[in-house]
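Given as structure tokens, the chain that follows is alone and in the form predicted in complex with the partner chain.
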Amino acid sequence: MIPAADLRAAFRSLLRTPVRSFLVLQGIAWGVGIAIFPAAVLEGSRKAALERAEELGTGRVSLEAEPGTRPLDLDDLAALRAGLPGFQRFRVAPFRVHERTLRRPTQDGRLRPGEIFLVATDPEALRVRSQEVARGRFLEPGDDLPGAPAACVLEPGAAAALFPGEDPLGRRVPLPEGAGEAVVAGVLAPRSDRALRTDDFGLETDHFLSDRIWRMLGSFGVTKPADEWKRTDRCVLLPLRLLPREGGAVDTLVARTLPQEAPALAEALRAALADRGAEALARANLVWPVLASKRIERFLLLKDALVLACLAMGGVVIANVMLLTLLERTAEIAVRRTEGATRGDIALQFLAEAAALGVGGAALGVPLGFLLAWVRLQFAPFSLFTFAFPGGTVAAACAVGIATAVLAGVLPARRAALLEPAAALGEP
């Protein structure tokens, strides 16, 4: 090991020429930075996918009938609930969205259309969409029984819009087509901003690249669904019987399981529905299967190649510059030798300086890695993407960076140690 005193002296010596030192350690810094950044994004996003699955919907699969084929219906729902074993925490709920949405009174008393969505569903919806009740209760099985009093549950935005500044519980919401009114039985808790901005594919709807991705999806035959209601908090949730449809048809089935099982669930749901003669299109988080896949590790080898290139350049340049400065420092070495320093001491001094460059490079590389990760995230329109501190990778990258620098210092150290003091002093 290199003694601490040598390292301290080495750092002081590097700081005497700060600009040069800064430039020389670029190779190591970029090597360490490039090593860290994909790991930071990957680890952070994988963690987010699992730990914040509820908010980000990574375990959810949304199903709709392919346009022009038979609609999904309540019999399909019953079949899925009865016969789709093998998925943990599997739940599925039906949704019907009323075509003409409720109007919302503005301050001057006039009505603005399209602001509030009437959505019929069943009690499972709460768990499937990971929502929570703030006040009152959610829909209950009894609400769907004929003759039960008409009840509804409001999302917070709908409550604020329909009953501004008032207690919505017990108030009445008009139903379409003269179906009377429904009494507000509960109000849901607000969802996070991020949840409201995330669509079924996990795309952030207001990201500047989302439209591009949708255009690309469009060319692959994915049509943009009319699912704005999912990303508002202005839904009035009703029991299914209050928005009846012919043949028990529903617009959407939303299912959920553990994030790890979501891609398999999408396949299984489509297979089960096809078996019943329904052609369903399934939407689930687009990037999660990639992040979860082992195949991505192979792509990271590309990054390793770049790290290798940067470290190689960094090492070579450290060796080169140290060899150059050796010439300027022959006098210094000679003086130290005449003062009694051994060849080993001189070699250690140079190795310490190389190590100090390595430490400096690593210290610069770690924040650089996170900066690269941050920049990369700005170009990722998926709300799943985030970064974490990949401890193992950071430690390994720093170790390799410092080792490269020390290795680069071996040749100059050897040369310095072999200098004869007399010769060194004789040749200024």
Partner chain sequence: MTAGALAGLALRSLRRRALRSALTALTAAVAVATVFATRGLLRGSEVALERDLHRLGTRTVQAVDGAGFVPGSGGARDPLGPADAAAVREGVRASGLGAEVVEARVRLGVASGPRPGGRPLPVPLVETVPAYGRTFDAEVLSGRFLEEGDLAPGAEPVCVLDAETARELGVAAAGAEVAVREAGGERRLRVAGILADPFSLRVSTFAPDLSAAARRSVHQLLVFRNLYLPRRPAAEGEPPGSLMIFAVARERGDAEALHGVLAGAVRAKERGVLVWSRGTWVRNIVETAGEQVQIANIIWAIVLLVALVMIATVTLVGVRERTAEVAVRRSEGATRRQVTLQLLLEGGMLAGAGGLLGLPLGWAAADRLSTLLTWAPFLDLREGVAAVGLGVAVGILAAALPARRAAGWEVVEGLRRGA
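Just the form predicted in complex with the partner chain so far, so send over the form predicted on its own.
Partners and other molecules omitted; one chain follows.
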């Protein structure tokens, strides 16, 4: 336990030169900050990938036919629903998107610009796309039987656009090309803004870097899909029979599984379709495979080496500066010795100064680490990236930083304790 007098003397000494003290503790601060920064981002993103999988689609895989090849069809859907060896049961839903959008007449009789998507699907779509029914019901298997009453389900934006201020349940929505009308059977709950901004690859569509990412992907032959309907709440969902296609073709198949299996499942689904003569593009979240890979562990080892280097540099700086200041403080040490301070008191004072620098550096390093994490996230166009408070890493980094500072103060403390007061007072 360091006596209160030694602590007061240590703090007075540090406060006399605040600029120098601040510059000295930076080595510890950067070491602690660099330890916290990647851990905060990685732990937060991994947690988000698992806890917000339904919202952000971490476990979803979208399949579309490559341009110029045969379209995916309902037979492909049936084959995938039979399951794949080595994978847990996953859900698959088909989607047909009408080429035009439904238009609602305005009060002056003119047509409002296209704002409603007609999307044909089946009952699995509710769980595959992680949506919920707010009122009424979702599509049921009986809705797709020949002769069944035409039913539809509205997403909240479609309900507000088609029937503003009215109860849409039981109302009728016109089908394209004179195919009649469909009765509204249910209305879905709204999705989060983040979910509406996230595409199949996990990119935030409104991020200032998203266009650059797509240009980079385009250089590798990855085309940007025309799938705006997935990122809107203005869809009218219909049974498949109400939007028929030749040969039972579908525009998209969407599978949902555990986030951990999504990357491998994407490749397996593409291979299964290739065996059936279909060339498919598989789109899944780009970030999750990286977060789950062992390469991240190697990165963390590199990060730890960098942290140790920063802390070692900080320790060397603290030791050297305290040794240099020892030459300036010989008279102060001599006066304390003549006032009755023992060699142990002098050593404890210098150790207290080193510890104070370590505590100050750690206290500065914690917000610095989160500031670095926040700045990094501003340049991450993926909605999965976020940060969390890595309690274990923060505690360990602070403890190592303070210990480094204290160890760096041992040699200066020993030199100061061995200083003879008579010789010190005799110096000019």
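Here, rigid core means the biggest group of C-alpha atoms that superpose within 1.5 Å across both forms. Numbering follows the first chain given and starts at 1. Given the structure is predicted, the values throughout are model-derived calculations rather than measurements.
When the two forms are laid on each other by their rigid core, does residue 284 show a Cα shift of 2 Å or more between these two forms?
After core superposition, the displacement of the residue 284 C-alpha between these two forms stays below 2 Å, so no.
Align on the rigid core first; then say whether the Cα of residue 309 has moved by at least 2 Å between these two forms.
Indeed, residue 309 is displaced by 2 Å or more.
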